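Consider the single chain below, provided in structure tokens and representing the form predicted alone.
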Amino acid sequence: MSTDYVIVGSGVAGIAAAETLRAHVPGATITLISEDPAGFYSRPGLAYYLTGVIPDKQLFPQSAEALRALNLKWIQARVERIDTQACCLVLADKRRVPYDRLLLATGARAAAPDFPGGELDGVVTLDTYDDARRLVQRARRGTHAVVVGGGITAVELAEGLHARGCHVHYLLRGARYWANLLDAEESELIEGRLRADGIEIHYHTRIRQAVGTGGRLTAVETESGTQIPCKILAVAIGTRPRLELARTAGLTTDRGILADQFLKTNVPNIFAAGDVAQVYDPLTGQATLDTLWPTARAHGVVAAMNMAGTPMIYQRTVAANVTLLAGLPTTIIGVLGGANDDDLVAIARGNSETWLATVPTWVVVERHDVNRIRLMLGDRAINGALIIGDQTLARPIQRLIDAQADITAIRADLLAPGADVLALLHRFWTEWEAAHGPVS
């Protein structure tokens, strides 16, 4: 008898799992269930659609023909619960979908506003394709908009709304932007570019409530009593994994669904992948959440291989992301350390918990106008790096961090006052690459 594989979630983790299953179990019955009517699209691309850099059709990485070629049974519906005894899913319309192997790739949703008035028409998030389309429709030239939150998404919202002609107020609860990842100079670099674009930044400003008339947003009231009139309030205070199904089914959860190095949960034949999965790493002895596209894809592949009966261990690579912050290409790699950030109540999209880990480290900074490299050095290797602007050394540094390359030979030179960090890195990288092979 053939095995029934069921995947819940049409994001990159779910699609990667479907592709892997189809390649390794060609005749299998694969059912994919998603309540997102848009199907599979690039969530990181939503910001570029909002700014008008790309049309919405470019958000879809695969054509309809390519998805049809996977020969999936695609069901657009909400899963109400998992019946683990009968090994089936119960949908909202009471249909039952049996499974032999089940993958939960349900992702994460934007954290709800943590102030009164969050239900008003005009309070929005940038979470889905439909969110982005509705936001584009709302963002008319001259419209006043307020953005609250931190991390990558908040700046994407501020820039996107500004690009659509809105007058944007960006409210920061603390003294600077993304305080748990960036240092003070890096925050000021980003803030300065936002201000130069015409985005008005308010520091030490918390929302007391969103104010409306007839159910529609008209203003935000700050804790100081000031009212800022607006028709759009964009909230980006973090994301929370979608855990409802897992919890009611008896799966072990923490911040996400706890999964082992094979992506297995505590319930037989149920796996987890993507933003919802908090995956155990045997090297650190910890289970970590990531909201990164490459990580989600890797989760999906490994989970599918194990579902298909081919044991594969998920080998965590150094968490990295490449993004644009205030128009500056920015690469974030590995452990950067950091304190609490008042603008985020949960992990933001495009982040990794490992970035904020605390390890003994020495900081090396190279500054050139808007170009900046910050290295976090351990005793023998580079633990993390932030590269803003010129990205020439981003891939080499990422590979050195991933390989935990021994930098003992140049460590003292890097830490020396007035060190030419770029020259030292370039020379070391050239020699290391010659010995270990080129970047793949």
Given for the second form:
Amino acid sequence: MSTDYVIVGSGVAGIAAAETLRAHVPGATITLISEDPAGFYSRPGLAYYLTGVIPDKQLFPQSAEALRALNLKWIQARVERIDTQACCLVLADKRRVPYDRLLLATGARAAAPDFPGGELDGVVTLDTYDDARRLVQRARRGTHAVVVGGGITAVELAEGLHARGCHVHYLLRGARYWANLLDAEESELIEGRLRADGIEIHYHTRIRQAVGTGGRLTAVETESGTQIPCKILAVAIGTRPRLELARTAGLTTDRGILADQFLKTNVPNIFAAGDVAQVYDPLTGQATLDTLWPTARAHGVVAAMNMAGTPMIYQRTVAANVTLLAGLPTTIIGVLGGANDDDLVAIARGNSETWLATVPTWVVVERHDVNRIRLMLGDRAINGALIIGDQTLARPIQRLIDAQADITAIRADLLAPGADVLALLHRFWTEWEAAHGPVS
Amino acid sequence: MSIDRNSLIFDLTRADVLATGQVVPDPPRCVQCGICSYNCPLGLDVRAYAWAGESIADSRCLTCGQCVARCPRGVLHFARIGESI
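Same protein, different state: after the form predicted alone, show the form predicted together with its partner chain.
Zooming out: every chain and molecule, the one shown earlier first.
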């Protein structure tokens, strides 16, 4: 009898797992259950749809034929619970789906508004394709919109709404944007670009409540008593892993579903991958959350290999993300340290908890107008970097961080006042690459 | 018709690029947004190559650079054929 593989979730972790399973157990029955009627799409790409860079249909990476070729049994339904004794899933319509190996790739959802009035029509979050479509329909030219939150998604919402012709107010609870990752100059760089676009930033502004009539949003009331009239309030204060299924099934959870290096949970034959998985790192002894697309894809592949009976350890790479912040390409790599961010109540999308680890670090900054490189130097290696604007050195720096390249030869020069950081790095990289070979 | 020297140099350079250059993805940076495929003047599915981690090996690729320039995450770059960076 063939093994029944069941995947819950149609995001990148789920699809990567399905592809891997199909490649390694060609005859297996693979069922993919997704609550999301849109199926598999580029969630990070929603930002580019919002700004009008691509049409919505471009968000779907796989053609219908390509998905059919995977020969999945695709069920669009909400899973109500997992019966771990009987090894089956119970769907909302009471159908039962048996499994031999189960992967939970249920992702994360936007944290609910942490102020009264969050249920009003017009208060929105950005999780899914449908969310983005509805937001575009609401965002008519001249509409007043308020964005609250932090991280990448908040700025994407502000820029998207602005691109659709809305008058956008961006409320920051503190003195600056993304205060737990960016330094003050980097925050100012992004804020300046947003302001230049016409987005109105309100500092030290907390929402007391969303105000409405007849169930519809009409304004945001701040804690100082000011009312900002608006028809849209976009909330991006972080994401929370979708843990309900795991918790009711008795899986061990913390901030996410706890998984070991093989992506196994504490319950036999159940695995976790993607934004929902909080994966153990033997190097630090800690389990961390990541909300990064490439990490989710890698989780899906490794979980599937282990489900298929080929033991594979999830090899962490240095967490990195590349994004556009106010039109500026920004690469975030490795450990950058950081404190709390008032604008976030939970981990933002496109983020890694490992970025905020604290290690002894010397900071080197190279500034050129909108181009900026910040290096976090350890005793022997570069621990982290944040590169805004020109990305020429992003790939080399990432490689040096990944490899923990010994930079003691240039460390003192990098730290010297007035150092030409770009030239030093470029020369070091050229020699290092010649000795170690190009990126494989 | 006289030969325009600059035009000839341009054409020869282009021929050289076509013969020796290709577009290469850096898959871990890619989020499959599809901006590359959307802007390819020949309609090549550049994104699928990035997913597979393969160079854009389609003989129709003009190495025009639209995908390289428009990718918001710096996934794509030019490399000489046979090189990975």
